[in-house]
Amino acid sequence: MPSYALLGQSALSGVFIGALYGLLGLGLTLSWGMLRQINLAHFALVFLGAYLTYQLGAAGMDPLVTLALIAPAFFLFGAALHLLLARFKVNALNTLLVTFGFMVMLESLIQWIWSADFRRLESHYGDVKWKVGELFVPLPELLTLALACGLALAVWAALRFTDLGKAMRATAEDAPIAAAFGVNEKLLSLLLSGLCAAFAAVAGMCLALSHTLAPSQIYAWIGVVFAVVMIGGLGNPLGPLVAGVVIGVSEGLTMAVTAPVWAPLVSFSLLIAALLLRPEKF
């Protein structure tokens, strides 16, 4: 049986990786649940954002400041991608195939520019950590947790309490009826798609702060983030964060008690249970 200190550190690490899962799933759950687009290109955008953060950080720019350049550019890309999908009236299933093509193209672009070698962002954030009792709290992971919670809560509050958010929810529920009441469906869809891509930029920055990068790792994140999104509920900004923390802590404790090879079984076991117990949600 592992020590209590190891179990506590594993649970804390699970919270941090779960926050990253939730941040990765935020844009995906909104595009899937509200725009009916299963956007696999979201994962490639996250890694492109991570590599751009790495490149700008290597040039001396603070990783957090890089978002001022990357997030607006990604917003425009997300809006342009939505225009393309809407122009050709791509249905939900076909968006999976079309955006998979974009994901492969972006992965090839990343590999062409930065090669397939592993890259690691060296920043002053990585040198900062605190000891709380017997637990270590690294600053990059703490920033990821703060950004994930802040963005998820902000999006939830905006969708629930603002007129813009209510219009977005009405459009997702019944676009023709919402349009009949004066809601500009096309403009709201462009805005939401752009925001989803901007959230990918934030997730990419957090990924670069705490993880080693390689283009092939894109596919390693798809399965668990899909599980987080589906368990958390489509279109629910808080759902992926809560599901991500549950999965992250479960994986961390599983690795501490048994072996790392058992960790992937946790997320997919939870996904299967969610699909069996509440199939009406999907």
Contents of the next structure:
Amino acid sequence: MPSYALLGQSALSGVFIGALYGLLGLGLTLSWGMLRQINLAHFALVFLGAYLTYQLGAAGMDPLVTLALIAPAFFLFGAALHLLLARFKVNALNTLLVTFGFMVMLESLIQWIWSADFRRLESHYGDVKWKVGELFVPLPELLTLALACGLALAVWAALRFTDLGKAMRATAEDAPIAAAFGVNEKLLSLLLSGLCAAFAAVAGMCLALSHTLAPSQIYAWIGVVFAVVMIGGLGNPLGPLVAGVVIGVSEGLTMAVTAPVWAPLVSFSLLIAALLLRPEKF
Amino acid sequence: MRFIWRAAALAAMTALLWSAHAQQPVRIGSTLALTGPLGSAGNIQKVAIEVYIDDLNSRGGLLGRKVEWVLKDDQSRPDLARTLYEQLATVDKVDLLMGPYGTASILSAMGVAQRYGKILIHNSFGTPRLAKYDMQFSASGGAGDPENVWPNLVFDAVATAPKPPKTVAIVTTKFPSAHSIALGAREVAKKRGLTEVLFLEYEFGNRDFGAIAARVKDAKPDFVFAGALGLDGVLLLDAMKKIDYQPPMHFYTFPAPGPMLKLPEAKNALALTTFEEHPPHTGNPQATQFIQGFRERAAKASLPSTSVDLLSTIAYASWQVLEAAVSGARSLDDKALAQWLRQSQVDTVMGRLSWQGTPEGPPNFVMGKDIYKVKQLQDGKWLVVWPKEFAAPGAKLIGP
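Right, the form predicted on its own is done, so what does the form predicted in complex with the partner chain look like?
Everything in the complex follows now, all chains and molecules, and the chain you saw is the first one.
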């Protein structure tokens, strides 16, 4: 029988990795659910953000401060990408193909600049951890959890309680009708697309804080984050975080009590269950 | 008179053609994993081979002809490696083939080499029992039964610690080569009377090592044997650090050398190697030249680590084997080269290699012994600590 400390630490580790899944899925769910764009380039943007954090961090900048530079730049990139997709009226399925192309191009760019070798951000955050009872709480993971919760709640509240958010939801529901009520659909879509890319910058910073980077690792996250986004519900900002934590904790506990090799089955079993039980959400 | 003129013209033409042929480079084709999950290893090997080819061409090349390396990127994909080797054999029509990086891609290339009757010298084939082709030759320095030889080597090494381990936790990726070695470690540990307190397998590409680290900590082993490749060891150590755990002794099969060096918690980590940048390995001019050339090129290629170690050395040695075979057989004929290698020994930068196989083992593999060593990360440097005769001057295995 595993000890309580082992189970607790494994569950906590699951919460932290789940928060990262949620953060990675936040931009993806918004662009998929509200803009009808299945943006695979989002994963490459996350890694580009991580590499830029690494580069600026190596130059002496605090990783959190790097967001002041990277997030606005990514916002512009996201808006430009949306302009391009809108200009050529790319439908949802084709966005998958087009953005896959962008993902490969961004991966090549990352590899060209930073090589295929592993890169690791050395920061003072990595050395800080606290002991709470029997459990250890590392600062980079805690930051990721805080940012994931903060951003998901902020976006949820903005969409629910502000005029801008209501207009965005109306546009996602029925763009022509929303436009008839005076909603500037094009501007809102640009804004949302930019925000999704900026969220990728935040996820990238968190990734750089807690993980060693390699360009090929972009692909390692796609499966589980897609599962998180689909289980969480498309366009629902809180969904990926909740689904991410559920999957992370399930994986963590699976690894604690059985062979770790079973853990990846958990996320996809949950996805299949969600697809079977809530087909109307997809 | 007319006859004499015609004969002279024919002779001149023949001489010109012969001279033109002699001027044509020997084209040697291979792929490497320059991108994809094995990209970091592939890029290290590319630099090492470029150093070797530069040196080879400065010495006149092979049989008096310069060498041209036709390199393609297999993106760490065995299926693509197969296609590219087909291209090398049929479209590029290279004179010779050399192996790619990684077990699965080598297996793909081996099938193509067999189809076209080409010799294949490779350097990173982790599951020799799968090699059935009699014109494949490993230049990795490994035995035909690494699942037996390497765990024994590692357990011999840790037995020299001030307090030899009595319990072991074996944690391994399911990646085939590392996995079979970890399974071998289970058997070897059992035979040696060590108690296995934990055995865990995880999928290759696992992202979260938190729970695995917690289980290792919970099991309280004296020694952690990690069947870990590339980044796995770094991720596991990271996860252990986060729960304030440092294993008393820890081994990683083939870790990414650069990131491990920079990780304070990797202190005293053990790993396998064939060559490190210290005596007695550096005691010959060729090693010195290799180290210098590699450092320069690796810096230009922006590799995170410019030190020569296992990955670069096996790549360099595989081309040394090729050169020795061509020079020894005085031919580029694949069968002649294979025949020469089966009967010969080659002194490489990492030691003497031979291919006198046994009926019970895979073709051209020596069983039961090899040239591998155990290295340990001490004061930010990888130092060989076992066997004693290859240990860095004054270095001993540090343990609890």
